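Given as structure tokens, the chain that follows is alone and in the form predicted alone.
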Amino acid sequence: MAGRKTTVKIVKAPKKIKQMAIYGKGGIGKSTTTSNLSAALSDLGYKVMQFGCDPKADSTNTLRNGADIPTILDLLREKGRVDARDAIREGYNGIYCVEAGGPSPGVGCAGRGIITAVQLLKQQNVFEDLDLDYVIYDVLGDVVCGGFAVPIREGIAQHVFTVSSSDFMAIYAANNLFKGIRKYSDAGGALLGGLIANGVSSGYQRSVVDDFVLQTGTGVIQYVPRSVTVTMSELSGRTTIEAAPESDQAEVYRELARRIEKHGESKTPNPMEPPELRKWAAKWSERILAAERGEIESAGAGI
């Protein structure tokens, strides 16, 4: 007799997503540094969601001509009950744009904006659904509490990276938010992937950044020279892998998303305290000053 052909069912298993938030100080150029990644990501073949995460919701604006779109709460005090999809709009090659949006000024947290978001998409099994590689959260780094948290806190991305420039309040900044990552990591929180160090030019503004991330047991993934591309571009309403395809600036980011895309293991940093970081930055504060005066021969070496 003979046997009975067998079906054998083979259960594909779901794709990893890669998830990524990027903090930064507000003014640092963190949504032009997401973007022109998520841009560059894209351009390699991945599928790619942008997530604003700022009140302002222009995280994604570059990415659509200038063009502003709904943002989840908006939806949600509309109607009540909002198919997350309704949320979401095409930009370059393809990236999916989502902003969270923030709540009627004057009224409630803008980080329960991120809250709610999220839950929304998750809940809906968007990420799945869109078969993304990459959702990348631009988020305001100014505060790490709250909702602004949420990404870190509940390992909703597994790696962090931060914008920072050789400026105090810029490095005040990503040191907070070390201290964020390094409270949450026992917790299964997100890790820190590194430091891209934007806007940096002159020789003294990559040593003080190099000795940052150094006292802090941290690294730089990729300087990112002040240009006037950028600038052109924006105007224009575009990243400048869009606008200047061509340009040293685009490869400058299209360099970043490949180093990101080869990223592995990311790190509990080991942030400085506020006597130590006040003492830290009078320190540079006055090489650079003696440099200045000619009193010294260059302000670029380290400490």
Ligand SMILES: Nc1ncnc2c1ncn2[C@@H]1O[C@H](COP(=O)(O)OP(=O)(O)OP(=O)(O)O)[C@@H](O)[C@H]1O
Given for the second form:
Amino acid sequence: MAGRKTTVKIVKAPKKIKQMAIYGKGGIGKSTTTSNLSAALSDLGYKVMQFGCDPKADSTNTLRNGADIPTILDLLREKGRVDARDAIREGYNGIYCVEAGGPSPGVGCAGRGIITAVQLLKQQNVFEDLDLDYVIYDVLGDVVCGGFAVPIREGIAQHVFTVSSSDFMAIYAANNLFKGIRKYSDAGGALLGGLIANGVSSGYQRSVVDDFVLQTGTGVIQYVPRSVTVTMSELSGRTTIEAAPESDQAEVYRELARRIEKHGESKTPNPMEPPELRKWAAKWSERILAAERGEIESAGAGI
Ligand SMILES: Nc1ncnc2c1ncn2[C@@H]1O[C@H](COP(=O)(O)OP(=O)(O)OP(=O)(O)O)[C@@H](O)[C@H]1O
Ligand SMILES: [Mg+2]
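For comparison with the form predicted alone, kindly provide the form predicted together with this ligand.
Now the full complex is given, and it begins with the chain already shown.
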């Protein structure tokens, strides 16, 4: 057998695509944060798809100089059959932009758009063919409706990040999301990667968010301050990463991207039950009031 050549067949392992879903209360900054995250990840050399799951179909605007793109549901309504590639448009730095869209106003469940759009891309093998590293779903905060829970429930996304400020309604929405994640976690649903604290600047705001993640067994992956640079960038139809790359705010988004890049295991969160959440909110109300009255030095001290 000496001298016999052995041929070694190298089988390339399929690339593991990281699929993440970003949830949060309406208007909290999901699309802004997601678009800056996509832009920063693409600058790190990754192939990224941003998948807007909001019937408003405005998730990817700042990646495309403010321009709208046809939604998957619109194309389906027009043509009956859709080649998914017709719905994918390139944005900043080659980021693939997709908008699921929604049903005609007043008709049907808006979440159905997500189900249909994800199925279409899966059936046509788009995720693998584009050789993506990251798919980021930008989803409405309300997971009560089955459609919006799809990225979590059906093993589409592996990691969920929630955007929240220190406002009670934002925290309330995050806590509801945690309940949804917990409900589907045993059946192989997505787990929680962490909370992105958006618009959190003053000391007590940070303490409220820090206390919430402590109570729910989670963590803050990045604090994003409110910044006029974000406003100016949005008005120019761009992300902060594109419009103001030298700004401190762009660096905050780049650091978020680096932390997401390094992120390993996600966890099952431990949401608060309604009476517990009410008690928790009342504690913070008293603290903030006492700080306003000058009875304590700072609402955030000593939690
Ligand atoms: N860190 C920030 N600093 C300043 N403005 C911000 C910041 N984050 C978000 N905004 C602004 O807040 C507004 C709402 O943000 P965005 O559209 O990203 O929220 P959303 O959660 O996607 O909303 P919706 O639920 O309607 O989809 C936008 O005008 C955006 O520019
Ligand atoms: Mg949005």
